[in-house]
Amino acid sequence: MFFEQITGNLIQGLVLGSVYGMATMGLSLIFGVLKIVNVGHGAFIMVGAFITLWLFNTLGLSPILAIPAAFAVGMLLGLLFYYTTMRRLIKAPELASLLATFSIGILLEEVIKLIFGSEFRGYNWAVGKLNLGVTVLPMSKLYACIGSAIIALLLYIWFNKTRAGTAMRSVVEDSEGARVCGVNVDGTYAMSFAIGIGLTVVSGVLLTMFIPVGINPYMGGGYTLKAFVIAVLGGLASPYGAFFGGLVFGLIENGSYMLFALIPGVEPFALTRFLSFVILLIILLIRPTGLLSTK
């Protein structure tokens, strides 16, 4: 029975860990290419749960179809935060960079929070359940878990196989260089930076399709804690390490859950937290770039 319970639990940590891999492959893209580290990422987490709420309660539109809507609204506020804000910062301490990013995450909280409140809400989303035998699995994580495969496999062969993405690549290698063989670096940027908060904005719907409950404007906190063990996991600044570091980080966490609730008179998931910033010191002491970095 033991042993059928955890596989269910590790089974349902490997579904939850696609999605926060893919939460935070926007965060670690960001940081790969502009060095800017976006501690307001949680709260662009957000948006792209109340446009999930908004398009399913209003229209009537499943969350399916809300990840291009998301992508697009995370596109435009990518760039226009990015021509605003992040361009006159790219070159300036990271302080500054972390306190734009972080009055970012604010002023979304609060807009968000004047057109819709600060009450909880959450919606049905009823599309039948998989029974694994160990464990049932409703359908909603498994779309979102294939949706994050997905957008992993589309952005890896973005990187590889188009003529922007080389662009990319070649401003992350050496900047100077890119501009002199006429790559328009500014450009990469603000497509670097736009195309990431495109990817948070939608893992906000993805991780509405596995929890659809608790939106609230303040619900990207714990989100963007989680974010920075996964992409320290993964290697900061590798979009692909941040997904498998958030696989790895999902079986860690489901798995320590059920162990946690074995132990008598503590709570389980305050203790899964407390695992990981364990996780993230222990990291950052014996390997700073990453458990699964190249570098």
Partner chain sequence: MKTISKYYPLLPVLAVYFIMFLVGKNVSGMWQLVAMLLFYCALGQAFNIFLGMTGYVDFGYVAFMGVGTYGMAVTITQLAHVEGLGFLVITIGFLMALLFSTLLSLAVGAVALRLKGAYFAIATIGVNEGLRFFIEGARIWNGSEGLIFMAELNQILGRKTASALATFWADIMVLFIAMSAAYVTLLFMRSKIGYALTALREDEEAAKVMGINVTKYKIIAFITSACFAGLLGAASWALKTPYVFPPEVFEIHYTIEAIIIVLLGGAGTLLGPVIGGLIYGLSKYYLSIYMPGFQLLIFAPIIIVIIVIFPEGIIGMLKNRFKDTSLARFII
The other form holds:
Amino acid sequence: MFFEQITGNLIQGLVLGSVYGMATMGLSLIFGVLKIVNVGHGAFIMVGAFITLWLFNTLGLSPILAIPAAFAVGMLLGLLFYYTTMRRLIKAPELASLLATFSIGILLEEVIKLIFGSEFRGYNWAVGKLNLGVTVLPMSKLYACIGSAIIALLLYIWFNKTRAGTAMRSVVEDSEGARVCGVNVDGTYAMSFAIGIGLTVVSGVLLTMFIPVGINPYMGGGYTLKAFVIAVLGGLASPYGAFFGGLVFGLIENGSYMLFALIPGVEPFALTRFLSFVILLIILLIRPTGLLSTK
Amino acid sequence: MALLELKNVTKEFGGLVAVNQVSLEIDSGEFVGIVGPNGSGKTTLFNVINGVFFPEKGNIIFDGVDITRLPPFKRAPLGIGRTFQIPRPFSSATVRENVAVGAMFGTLSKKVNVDDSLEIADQIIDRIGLHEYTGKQAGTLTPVEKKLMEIARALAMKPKLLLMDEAMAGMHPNDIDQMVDLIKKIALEEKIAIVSMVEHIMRAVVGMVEKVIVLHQGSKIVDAPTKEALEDPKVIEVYLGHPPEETHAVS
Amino acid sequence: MKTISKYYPLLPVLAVYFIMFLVGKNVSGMWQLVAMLLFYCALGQAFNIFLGMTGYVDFGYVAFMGVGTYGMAVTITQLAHVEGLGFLVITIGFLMALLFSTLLSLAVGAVALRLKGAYFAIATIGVNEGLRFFIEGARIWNGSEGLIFMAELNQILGRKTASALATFWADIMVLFIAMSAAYVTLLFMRSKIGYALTALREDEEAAKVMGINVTKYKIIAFITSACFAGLLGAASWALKTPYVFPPEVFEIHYTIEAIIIVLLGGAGTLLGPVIGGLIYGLSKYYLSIYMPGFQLLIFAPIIIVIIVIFPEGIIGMLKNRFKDTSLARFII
Ligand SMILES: Nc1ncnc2c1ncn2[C@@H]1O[C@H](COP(=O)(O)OP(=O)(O)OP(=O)(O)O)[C@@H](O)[C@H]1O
Ligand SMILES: [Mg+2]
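For comparison with the form predicted alone, would you give the structure of this protein in the form predicted together with the partner chain?
Below, the chain from earlier opens the complete complex, with every other chain and molecule after it.
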């Protein structure tokens, strides 16, 4: 009985973690290539959530179809913000890019609030449940998990097998060296920022498949914090590190909620969120380059 | 006793050995040149001496004290001054304030207050010939002016050892001669040992240093008085890529 | 003579505060607006000591105001039943606010200040949320229900005094905090601390090589800035509105406002946060009347424009403009 509960929890944690991981890859990609921390990360997740919501509620489109739409919107937003703002801040002090991405996040929140209002929304995508014996998994969560894994795989292939991907990796290693070797560094920056944002907006779709309620303009803040914990777990600059960091974090979050719920007189939800903050500080303290990184 | 002594110092980056088992001694007031092709580990050696990086192996002894694990901000006041290959001014501050920072924090005396430091800065700026820039923001200087400012900033620290990382690259040859004379004069007055490095064997080294240390792929291959070192076949090989055919390959 | 001229840059700051005070006191119905402006100026000046002078972004800054508010709130609720303490309770409350914000800044600083640049920002971004969820989750200080201490305050000071405190004297305390922060900023600028902070803001590694113990100076700026925030929380939040709820006092919104104010006026300048606070406060006030709900929509692009086009802010620009004129010694 206890064993079953643990196994069930592990499965739930891994499924959740795969989506968390995917939701952090964009952050790590952008940091790896541009050395910019996207503090407005959560706001882009929120945009993805609203795209899903809107497509589902007004056009009746399945959230699966929202994935390409979200990617396209994300790429466009990424290019827009890169060419209007980020491009001028690559060489500027960190203060500038941190505050710029932070402000972009606020701007997105306020624009979405203007269009959709600030109440909490949700949608109801009934696609059945899968009974695994030890636990019951809604199909929507399973789709989100599979979607995350496929996207992570595609990114891996793209990174390693295409010219643009190789250019990107060379910029991560050494941007000056890459420039000398004829890599179009500015183009690579733009491309990476756009893809990073694209991935992040897509992750907003997947996250709503996981939790289809509570969609509102300010939902992103919590995800920004989680994404930082995950990214730091995986070593900030590595998208795959981020994916595995997500798996670990999903397990921790699920497990700790279960444990906190056993303690009388506390609010397990709030404590779980506090824990993620503590984990962040601990990792930064003992190993700022990431627990899972080899460096 | 030598002012600075390195014993078998090794610094690696990942798998790359940037400084390999280097031992050397520098005496008080001595002028030493460090040469070696690009990537031979000169800058890394400086970074290890003043604490930007800690070496994996070996010991660094300065003025009789083992400073191998001392953080950089504790080494500077012992008397280690430094200029950077790519200048690193405090951009928003004026030249005067930059130099004053050196005087304020770069000495062991805790009594140097802000006003004293500004006075010291004024004197040094005059000496280096930067007075017309003294009120300018350091970030707006040309690269050569920045390098001069860095020399002034390092001298304000009253160092016993001054590490100059290609401090005169990019200057006009005439200016270099002048600069070399000036620095030599100051160094003699203040008994500063100078370790200067240049990318290629050039007149600045020949004109200034008594001893040349040659690095090649992180290892020290030559450590000899200037004239001897420049004629050493190993040096010529490192620079030309083949053994010398004529003895006057370098002049 | 020389020592007096050192304090010239304080003149414009004091002049602005003096005019604000006169307007608030003499134009009827203006005090509330002036109080709000004072709060924003004080917030800007407090945050500037860290953000402006070190160049490090502390996204969790509001947490210091939050714990300061709790310091005052806890003191009042705990000491309400002790007879005859009167204003001593308020004094103890401020001391507690200082204590809480110092302790928090030590705890956060111990971890975060070892980290450079972006990693520092990441470490701090969860501080306010983390504390909020800790207080709620572990049910400390009444957890998510918060503390309400109107009755206790009335009991301690009497109804009339308590109300005068909330509507006038608390604002005077804020004014006092703002002026002290300006004074401390100038002291820093004129001392080794200011030189060290400028150096490490511009190039931390070079600063170390020049012999600067960067961690020490970062901690000095961090704790000082945190203490002013704690006092501000105690004065402006706890005493003006005698209740405290975790989601309100740990709301990242106030960090955002502080950032806007500092950047707008000019990070690292003395007069900047005052001007930034004035402009921000006034525009927020009028926007909330004429375009309610749109403040952030308008301010977000403004920050982006400031960062990209004139990162030195208003006073930063003026400072360069008047560099070699007689005005230069007043504008820093
Ligand atoms: N921070 C670092 N991280 C990784 N590798 C480094 C770092 N600094 C230097 N290296 C590597 O160490 C080797 C030695 O570099 P170093 O800069 O010391 O050479 P150098 O002799 O100063 O060259 P140059 O003449 O170009 O200035 C090079 O291969 C360089 O790429
Ligand atoms: Mg070098």
